[in-house]
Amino acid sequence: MTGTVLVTGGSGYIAGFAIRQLLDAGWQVRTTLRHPAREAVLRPLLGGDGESLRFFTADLTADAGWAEAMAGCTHVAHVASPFSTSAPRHEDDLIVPAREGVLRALRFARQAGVTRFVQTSSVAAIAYGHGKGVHRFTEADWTDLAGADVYAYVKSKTLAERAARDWVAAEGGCLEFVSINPAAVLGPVWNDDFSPSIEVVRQLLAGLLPGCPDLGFGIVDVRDVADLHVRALTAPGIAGERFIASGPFCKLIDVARVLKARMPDAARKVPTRRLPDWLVRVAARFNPMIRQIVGELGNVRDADAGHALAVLGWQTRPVEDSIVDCARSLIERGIVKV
């Protein structure tokens, strides 16, 4: 089954994977961009044609462009989402876009007639607010935004998930929802927009991390991520569910490691040490964005990724497999020089 679907976000990481691979299986794809100027650069890495593949210029925060982006979409993939690699000035910088982008594509979604909206959300709004120590969660489980570990991320995905949800069990009509919650998304680098998670193995790689603190999360390869999104738009039967897109949780000293053992010329900067907790605690005073996460040292936050398998058939490739694609692919771009 193909038709015409919407990847809103498509200079993004997860997006570009998804477009490709949408464009392989038959689809005609159109896609949302904040700045225009950016299709030159774009089309050529993501393969179609002027029909199969179609920009459109439209925003999170206002209304223009997203009819004609919508107009004759059987199908939506809402990928696009604010994030920020440092500590934003105020939380509603990253809460409002996202909440009020998702309910804008969904109301432009509703009155074009578009059948299937999937949502990228995260593990983000699963898996916070629950204490420390070590959890392992489901798609049953929500993140609890009265925890200390919850900062301005956690909550706008949260946030944004919950809104969309509620939006479409009060106006969705006939509108089938699901959502995809991945965990730290890792695999190449296809252009200068990567998911935040990509900063882990950058600055491993670089040397710029002093030993690694103990802090770990879930890794999922963004090709199966991309390929998580493909099945949701089409599988029957699904309508309100929710998938965790997720591989095994690993510690920062575990991906420093596989970089080390896999390739160890380019790894030479890689530290293995572990930095003790107190010294983290104290950077914390000084580097806002170690602050945000420095309640999470010690944290196990596992998440099950079986109700993928189960309903959906959708497997992962070895976690190693990404570690060491991602790291290759930010040297032979130059992003990172070894």
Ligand code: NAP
The other form holds:
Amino acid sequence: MTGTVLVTGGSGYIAGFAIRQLLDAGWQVRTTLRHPAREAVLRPLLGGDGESLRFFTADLTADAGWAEAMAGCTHVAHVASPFSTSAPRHEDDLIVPAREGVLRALRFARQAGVTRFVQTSSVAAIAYGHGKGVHRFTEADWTDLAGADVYAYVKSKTLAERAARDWVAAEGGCLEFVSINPAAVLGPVWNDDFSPSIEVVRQLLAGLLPGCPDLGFGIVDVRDVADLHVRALTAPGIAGERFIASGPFCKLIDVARVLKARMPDAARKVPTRRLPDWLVRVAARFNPMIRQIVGELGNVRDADAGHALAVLGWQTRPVEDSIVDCARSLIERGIVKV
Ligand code: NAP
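Could I have the structure of this protein in the form predicted in complex with this ligand, to go alongside the form predicted alone above?
Below, the chain from earlier opens the complete complex, with every other chain and molecule after it.
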């Protein structure tokens, strides 16, 4: 089954792979950009022609352009949301566009008669505020915003998914809503403006880290996340559901070891010693980015993707391939010099 789908944020990492897979499957694809001038660079990378892939200008923070982008669409993959490596000056810089943006997209989708709306949420809306230690999460879990480990991005994703679900329950009518909740997304980068999730591999490969802090995350491949979006757009009987998109939980040192083992020459600068926690805490006093994640030291937030596997027949590739393909693409694109 195909139709006409709007993928929001066509400049984004996940959106790019989703657009390419949807075009390959025969969908008519529309996408939004904040800055229309970027179409010239993005179109050749995304594929499709003027008929199968159309660009519209729209920002999450304003109504302009959304009605035009949604007109004639049967489906929406709402992927765009603010995502940054640096801590925002104010948490509302992330929260407001994330929450208002999904509500705006939902409103215009309902007006246009869209039947299925898939929101790219995050494991951030599931796995925070539950205390330190080792946890295994499912779709039944929600981030507790009162938790000490909840930072601005985590809040933005939790509040946006909550707001979307509340709106759909109250005003959605026939519009079906599904969320995809990915862990840290790795895999090949497709343009030079890559996602913050790639920073881990970039910094390891470029030798920017003196060692590996005791941090970890579930890893999932961008190609598999895109595939899960495509499945969630059309699978029958899943309205209201959440689907975790995650592979295994890996520590930073595991990622480093994969790079060293699979591409020893290119990974010359990759550190494979663990940084002691006390040193990371000292660094956090001076570096706001480290401060955001210092509470993560030692935590295991493992998210169970069994629901997507069972209900949507989703499969994931080996995590080692996602790490290596990510590193290779960073080198091939000249983003990291080794
Ligand atoms: P990305 O490459 O940074 O993409 C983010 C997209 O959102 C970009 O297209 C960006 O447009 C757009 N955007 C941001 N603020 C906007 C605004 N005010 N108006 C319109 N568009 C705006 O990151 P990504 O990894 O593909 O992330 C896509 C989605 O997946 C996000 O919802 C993110 O929270 C979610 N997610 C990502 C991961 C991960 O590890 N990558 C994990 C879980 C969930 P510009 O190019 O104009 O900035």
